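For reference, the chain that follows is the form predicted alone, supplied as structure tokens.
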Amino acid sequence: MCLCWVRVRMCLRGWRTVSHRHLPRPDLPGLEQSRELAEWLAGPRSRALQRAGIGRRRRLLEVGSGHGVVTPELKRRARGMVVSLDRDGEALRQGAVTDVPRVAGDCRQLPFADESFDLVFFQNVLLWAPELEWVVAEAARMVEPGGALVAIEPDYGGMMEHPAMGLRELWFAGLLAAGADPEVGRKLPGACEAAGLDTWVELSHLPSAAEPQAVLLLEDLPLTNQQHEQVRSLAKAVSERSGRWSPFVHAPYFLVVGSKP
């Protein structure tokens, strides 16, 4: 057995091996999305992650890991080791990277002792947590002192779209259907801050075209057959478009690292 299992199985609290059932997630586009995803958000992950003193950080905790997608990264840019959690053991068993250690887990209630990381990283997983800030505050216990959490999530009530085209109407309730919050980013750093973390927020700036693709996204989501029929109807009119910046579509992304003192 390697040492970083040992270190890993060492820090447990009850031991949770890779589930072999797969669960249908709303919450987990798939492979192809989620790598488009995670290349557009790599300007702002790495300001959030060199903001968090990713390159000294020894013990990294990846919440919410998905394909595995981003786990490259934060391997090569931590200086020791990186574990992912998730409750998908489908998507931990195939995931980009096999050499850290994978975890079958619920973020509302970690299987780690008290201050096993100084890294927790989040991206969009809190949208989905229920009790978003008992899932902070969880986080957080994970985080010894000096250490930091990140979380890169969106906020669907700040979107823009010109002309109107009712995408941001669209979001909302497909999310809300889910079981998401459309409008966890604003909420986040209210909730660090009541986790005890020293917070630090910026919005992203990522304005880019409008794309079909990313409006496809909405067809993952439990919305009504009229809906459905509206998103195709959209992405057609998007893939159809007159120029690269019309129609536009924005949804701001919130970066929010919390310092633990």
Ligand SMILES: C[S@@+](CC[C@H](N)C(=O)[O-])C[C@H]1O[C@@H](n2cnc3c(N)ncnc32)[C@H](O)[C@@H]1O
Given for the second form:
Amino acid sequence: MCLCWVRVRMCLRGWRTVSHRHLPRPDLPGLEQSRELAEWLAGPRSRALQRAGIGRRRRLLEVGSGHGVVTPELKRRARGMVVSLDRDGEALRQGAVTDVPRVAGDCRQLPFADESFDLVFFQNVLLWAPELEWVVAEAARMVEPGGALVAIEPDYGGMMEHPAMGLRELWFAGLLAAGADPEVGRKLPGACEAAGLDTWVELSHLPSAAEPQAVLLLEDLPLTNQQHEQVRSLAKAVSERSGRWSPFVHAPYFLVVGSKP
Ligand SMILES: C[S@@+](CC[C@H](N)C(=O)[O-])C[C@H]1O[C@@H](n2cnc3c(N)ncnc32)[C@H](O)[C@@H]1O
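Please show me the structure of the same protein in the form predicted in complex with the ligand, now that we have looked at it in the form predicted alone.
Whole complex next, starting from this chain.
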């Protein structure tokens, strides 16, 4: 059954390579796609982590670590230990990183005592958390005074495209159908303030050339057959683009650092 399903997926995806292990998961792209996403966010992430004083942090919690593609960077930049947490035990087991403590758990109820960490990190996780204020308050509970929370989350409501292709509408449809919040970014600063954190926010990042892989991330979302068809033809159109900036596509990310007084 597994092999058939993989073949069907490869057929559906056309020229996109699909790992045998990766079946569609709306909240967890495959390893390669996760690496690409992390790479796109490298500059903004570096700024936010620096702002949060990562170089002096001794106990860092990465929430929703997925395949662990950012974990080595956190480990390299922090002064002490990194703990990875995800609700998906399989992703933790098969992840890229095996030399950090990995904990299966839910960000709505973190299995640690108050003030256990001096930095709590999220990237592309909070859009999947239906009770944002609750989750941010729970993360703030983990942070010791003087520590910080860093979150890097998208806001598809601010998505720009030229010429209009309907990408923004597809992201909204797919994320809402999957139970995610496409506009989580703009809600994050207020949620951090409500949790008692001194909040710094930056809207990022610089636009980059439209990539077909970014369009194909939509394929893991629960869209209709017609919408999937649209995704494939948009990815093809982007791969045949006439110049670096044509078509133009940009989805802004919110970088938020909440410091605990
Ligand atoms: C898009 S992936 C991001 C993974 C990683 N942060 C990265 O940037 O590569 C989202 C991750 O959040 C995890 N996740 C979603 N909801 C969660 C929850 N309630 N508690 C813990 N992890 C959750 C998923 O299992 C998934 O691994």
